[in-house]
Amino acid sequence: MTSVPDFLESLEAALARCHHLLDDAASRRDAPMHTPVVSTLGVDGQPRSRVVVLRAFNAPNNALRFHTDRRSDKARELSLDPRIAMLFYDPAEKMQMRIEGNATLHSDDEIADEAWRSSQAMSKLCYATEPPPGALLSHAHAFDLPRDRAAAEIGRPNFMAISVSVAALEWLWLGAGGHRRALYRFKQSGINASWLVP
């Protein structure tokens, strides 16, 4: 007979399993749950979902932080609707995670500076990037990417942090022998945690 892992069973074995998951997606690039879909309202009103890396995990304060470029899609619609979705999923684990929060936005302050010392000096290059991110091209290549990673720090002005308060999160594993699913919500006064039907 095979073990059943405790996770499976406890809601607090649930939510330490996530949070394990969620570090690990943080500090290890291959992790699975290391490039989760955010989800956004467009100006429009539109949903808009894509990926990006997640950076930073902090259980206790029920927080995790991307980086964004500030010319960018997304960071006009959090600065206009602070409410965002996340979505991770680990096929190994056969585990899912939903999460909802509000987003805050951090470009000159020391969130964003502490964000952009710890960046490698690759990624900052990404921020350099002219124009800016979603311009239209005249063809595929009409655009100015630095190679140099000396020419990095140019990328700071446009580099953006974003913190997502986490309000609820929704675990589902996925397994032969039945479903597990739960509801986490998080208040000042603490956990409210429910099971619910996968």
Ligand SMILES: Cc1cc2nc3c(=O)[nH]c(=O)nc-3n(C[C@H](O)[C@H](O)[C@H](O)COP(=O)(O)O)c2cc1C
Second form
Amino acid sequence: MTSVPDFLESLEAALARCHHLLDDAASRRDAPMHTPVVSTLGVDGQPRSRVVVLRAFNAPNNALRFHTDRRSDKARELSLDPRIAMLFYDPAEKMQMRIEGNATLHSDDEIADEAWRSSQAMSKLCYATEPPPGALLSHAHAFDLPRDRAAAEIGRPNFMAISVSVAALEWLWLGAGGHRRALYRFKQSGINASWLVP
Ligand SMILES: Cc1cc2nc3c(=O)[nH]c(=O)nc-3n(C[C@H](O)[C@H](O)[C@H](O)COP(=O)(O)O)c2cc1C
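What would the structure be for the form predicted in complex with the ligand, rather than the form predicted alone?
Once more the chain from above appears, this time first in line as the rest of the complex follows.
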């Protein structure tokens, strides 16, 4: 039987553990939380989810970052309604994390430039696809995606970094030794933390 880890017996220690997992997720490609699910509200009100790569987590600023194509549906959806939800799960840690927040879109500023500079050539190539992501095709191969690394810079005008300011974080730990769940709301005045029934 797995006992409940000590760090889950305190709201502060559990939040520190979540921050550690997010740090690890942003820096390690094979971390389970490296590829969270991001949900937005569709222009028709339909919730829409997709996997992205977590590129950065900044604990002091309580902010995350991922990258996308500015021509994508999610970019358009977030430009109309910045509310965003992110879902992370690490089976070895037995930990689910749900984050709610607000997205800020960066295309032509220093944050976007720095995110672009720190991207690998292989990642940059994805932004050079024509026609834009999500466009209807007459057949499976009817689009261009340059493979030549020399073409990596072509996609810069389509690149967008999305910063998420975390408004709420909820974790759920399901183990054989007992379950735990807690919610943190981040306000100007400080953190409002509570245990919840799992
Ligand atoms: C492992 C994996 C990682 C992905 N990473 C990203 C990413 O970092 N950014 C992104 O825009 N799409 C990423 N995608 C593709 C999205 O899941 C999605 O299919 C695409 O962005 C179109 O989404 P949209 O039409 O809702 O904008 C990834 C998909 C997978 C399977």
